[in-house]
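A single chain, nothing else alongside it, follows as structure tokens in the form predicted alone.
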Amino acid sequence: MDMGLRGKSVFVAAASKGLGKAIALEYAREGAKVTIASRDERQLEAARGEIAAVAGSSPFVVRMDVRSADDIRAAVRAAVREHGGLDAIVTNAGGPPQGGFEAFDDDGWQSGFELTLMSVVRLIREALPALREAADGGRIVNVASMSVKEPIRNLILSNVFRAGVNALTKSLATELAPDRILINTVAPGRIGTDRLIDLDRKRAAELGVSVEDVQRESAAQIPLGRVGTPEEFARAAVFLGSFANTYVTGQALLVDGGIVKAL
């Protein structure tokens, strides 16, 4: 399938590792002009090298902390200047801290809000002028979590604010349709990233069991019997954020191996 991405300008947030890096790599493989952004410059340079080695083209790199409105403004504008416009943007951020309701004071809630929801609001707001000018319309992909359909134990900040991201997606699908901008949420389940390993370690410590025991128990709950790979997730995200997608907007796509049972 031709994704219609050759020569298109794509911005991927939090792309120095994990799901963001996998998405950026998949876009680069499809011939897009990719900008990767992250606050960790060392990891960004490493990601640039990995993507260039596989895809044959080097992404444009910008430092950006998704909690900073100034950083977001500067990074998106730099990408537009570098590539002469913007056709698609992927919003993404590291997950907020683990914990239940009583684990967080006002500062903790505000921090989770800034990281998980306001980063998406600001990235989209900054990208919209360029997306509206894109020749074939624009694409927005919001990376969230399967918690948009089913809350996850001990991840209350993620549950609350990622649900907000999904509500934003649904609302903007209607607002942006006249501009030929399609927007969707892609929601990972248990995908093999550093974030998942860290959560499994904390869970194992709570239960007094090995990480391997936690991972086996979790895999047994997934109908496909295993965790997903970042590459599998990236292929789904890139389709929705491509120009092969011409009629899917306002949706939340679960990439979860079937673990979420909600309709």
Ligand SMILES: NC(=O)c1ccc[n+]([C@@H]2O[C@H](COP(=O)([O-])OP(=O)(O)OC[C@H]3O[C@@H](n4cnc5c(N)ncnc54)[C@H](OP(=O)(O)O)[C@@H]3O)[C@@H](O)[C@H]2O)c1
Given for the second form:
Amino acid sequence: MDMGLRGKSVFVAAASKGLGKAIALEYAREGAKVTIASRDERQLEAARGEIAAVAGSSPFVVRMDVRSADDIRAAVRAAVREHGGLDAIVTNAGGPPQGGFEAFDDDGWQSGFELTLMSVVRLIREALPALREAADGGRIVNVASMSVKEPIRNLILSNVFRAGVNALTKSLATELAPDRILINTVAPGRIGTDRLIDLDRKRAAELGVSVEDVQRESAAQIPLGRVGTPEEFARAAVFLGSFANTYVTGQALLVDGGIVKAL
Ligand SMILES: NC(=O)c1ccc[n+]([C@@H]2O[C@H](COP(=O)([O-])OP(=O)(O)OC[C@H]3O[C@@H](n4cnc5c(N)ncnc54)[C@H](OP(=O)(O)O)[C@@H]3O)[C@@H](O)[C@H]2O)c1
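Shown: the form predicted alone; wanted: the form predicted together with the ligand:
Zooming out: every chain and molecule, the one shown earlier first.
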């Protein structure tokens, strides 16, 4: 299948490692002109080298903290300048901190809101003028979590604010359709990245068991019997954010090995 991405300009947020980097790599493999943006310049440089080695073309790199409106504006504008426009954007960020309802005061809730929901609002707002100019229409992919379908224990900030991302996706599918912009959410279950290892370590400490025990127990709950790889996740995300996708919009696609049972 031709993904229609050759020469397209694609911006991937929070792409120095994990899911964002895997998505950027898949886009680069498909011949897109990729911009990767996050906070840690050393990590970004390592990602740039890795993507260039595999895909044969070097992504454009910009430093950006998704909690800063100014950083987002500067980063998206730099990408548009560098690549002469923008055809697709992937919104993504680091995961919000763990905790239940009583773990967060007003400041904690406010920073979860800024990181997980407002970053998506701002990235999309900043990208829209260029996406509206894109020759084949624009594509927006929001990286969220399986919490859009089923709340996760001890991750209340993710549960609450990703529901907002899901509602934003559905609302914008209608608002942006006249501009030929398709928007979807891609929702990871348990994908093997640093974030997952970090969550598993915390769970192991909480239960007083080994990380391997937590990982075994968690794999046993997944119908496919294992956590997913970033590449598996990225292939689904890149399809939604490609020009092979011409009729899927407003959806939340779980990439979770079957763990969520909700219809
Ligand atoms: N992996 C999973 O199984 C899973 C499941 C459900 C949901 N998710 C969600 O998917 C998203 C990506 O997760 P991941 O597994 O790829 O995590 P990860 O391996 O920890 O990578 C996080 C990425 O986000 C960047 N980042 C963090 N804070 C940022 C900020 N304030 N501004 C800009 N970039 C920032 C990091 O780069 P810098 O340090 O360079 O900024 C890094 O590139 C998270 O929201 C996570 O909660 C993941």
